[in-house]
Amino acid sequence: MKTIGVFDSGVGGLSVLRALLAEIPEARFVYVSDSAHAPYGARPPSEVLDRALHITRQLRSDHAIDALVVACNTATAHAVDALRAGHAGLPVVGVEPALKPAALMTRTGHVGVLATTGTVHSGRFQRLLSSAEAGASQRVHFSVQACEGLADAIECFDEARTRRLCVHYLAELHRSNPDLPPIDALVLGCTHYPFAAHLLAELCGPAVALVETGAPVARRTRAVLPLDAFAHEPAGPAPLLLLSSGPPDALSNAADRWLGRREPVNALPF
C-alpha cells in the first residue's frame, strides 16, 4: 500500500483530501494540518517555505511517504519548486488556482478569482495568470480579489463571519471592473474556499460556475505514482492518519463534517 502525504496550513486541504480519497481509495493517507502556523496566506514567504520543508522532511522520515500533495495554494506558490529540488525522488503535486480551466469555461470572457493575499502576490501566481491570459482561445479578463481573513473564518467554522466576508469580497470583485461583461466563472483559489461554496453559490446565483482544483489534483496524484501502485481493490475505507500542530478538535471536527469520518488526531512531533 502506497502512502501519500498531504499538508495544508489548516483544515482547508481536506477539500483536496476528499477528492484524493475518492480517486485513490487503495492508498494510505497522512494529513498534516499545520494550524499552529495558520493561515499561511498572511505569513512571509520565507516562513511558509520553512514550514513546508520541515513538514516534508518529517513526513518522509516518520511515515515513508511515496508522494506528497501540497494542498495549499500559498504553500505551492512559495515552496513547491524548492520541495521538488530538495526531494528529487519524491513525486510532489501542488495546487494552483484553476485559471486555465475557467478560461475554457467562460462564455462572457470575464473570470473572477478569489485567493489569499499570499497567493495573489506570489510570482508563481502572476506567471500563471499571464500564461492563462495568453493561452486562452478567446480574450479573457481575470478579476482577482485577495480575501484577507476568509480562510481563517472557514477554519474556525464561523459561518456568520464567512458569509460577511464572502459578501464583502464578491462586492469588491464586481466593483473592480464594472465596465466588463458579468463574471460567469469564479475560481476558488484557496483550498479552504470550497467549504464556503454553498454560500458563494447562493450569493453568485446559478449563472456563475464555481471552479476548484480538488479533482484534477487527485487525478494528477494517481498519474505520478507507479502504475502498479494500486493493483489491489481496497477492503474498506482508505487508511487515514490525521496530524495537527494546533488543537486537535478543529481537525477532528472538520474531518467529521467534511469527510464524514471521525478519526483520532495526533499531535505533530515537531
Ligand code: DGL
Second form
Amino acid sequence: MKTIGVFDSGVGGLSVLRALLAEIPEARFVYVSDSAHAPYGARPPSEVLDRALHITRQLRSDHAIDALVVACNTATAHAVDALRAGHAGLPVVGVEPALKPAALMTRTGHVGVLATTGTVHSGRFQRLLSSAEAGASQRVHFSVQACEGLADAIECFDEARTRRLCVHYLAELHRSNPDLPPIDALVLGCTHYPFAAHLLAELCGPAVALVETGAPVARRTRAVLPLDAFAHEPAGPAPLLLLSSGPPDALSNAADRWLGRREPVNALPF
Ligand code: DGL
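For comparison with the form predicted on its own, would you give the structure of this protein in the form predicted in complex with the ligand?
Every chain and every other molecule in the complex is listed next, the one we just looked at coming first.
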C-alpha cells in the first residue's frame, strides 16, 4: 500500500484530502495541519519554505511517504520548486489557483480570483496570471483579491466572521473593475475557501461558477504514483493518520465535519 503525505497550514487542505480519498481509496494518507504556524498567507515566503521543508523531512523519515501533496496554494507558491529539487525521486504535487480552467468556463470574459496575500504577491502566481491571460482563446480579465483573514476565520469555524469577510472581499472585487461585465467564474485560490463555498455561492448567486482544485489535484496525484500502487482492492475506507503542530481539536473537528472521519490527532514533532 502506498502512503501519500498531504499538508497545509491548517484544515484547508482537507478540501484536497476529501478529493484524494475519493480518487485513491487504495492508498494510506498522512495529513499534517501546521496550525501552530498558521496562517501561512501572512508569513514571509522564507518562513513558509522552512515549514514546508521541515514537514516534508518529517513525513519522509517517520512515515516513509511515496508521494507528497502540497495542499496549500501559498506553500506551493513559495516552496514547491525547492521541495522537488531537494527530494528527487519523490513525486510532489502542488496546488495552484485554477485560472486556466476558469478562463475556459467564462462567458462574460471576467473571472474573479480570491487567494491569500502570500499567493497573490508570489512570483509563481504572477507568472501563472500572465500565462493564463496570454493563453486564453478569448479576451479574459482576472480581478484578483487578496483576502487577509479569511482562511483564519474558516480555520476557527467562525461563521459570522467568515460571512463578513466574504461580503467585504466580494464587494472589493466588484469595486476594482466596475466597468467590466460581471464575473461568472470565481476561483477559490486557497484550499480553505471551499469550506466557505456555501456562503460564496449564496452571495454570488447561481450565475457565478465556483472553481476549486481538489478533484484535478487528486487525479494528478493518482497519475504520478507508480502503477503497482493500485495492485490491490481497497478493503474499506483508506487508512488516515492526522498530525497537527497545534492544538488537536480544530483538525479532529474539521475531519469529522468535512470528511465524516472521527480520527485521533497526533502531535507533529517540531
Ligand atoms: N490553505 C492555504 C492556501 O491554500 C493557506 C491559508 C493560510 O494559511 O493563509 O493558501
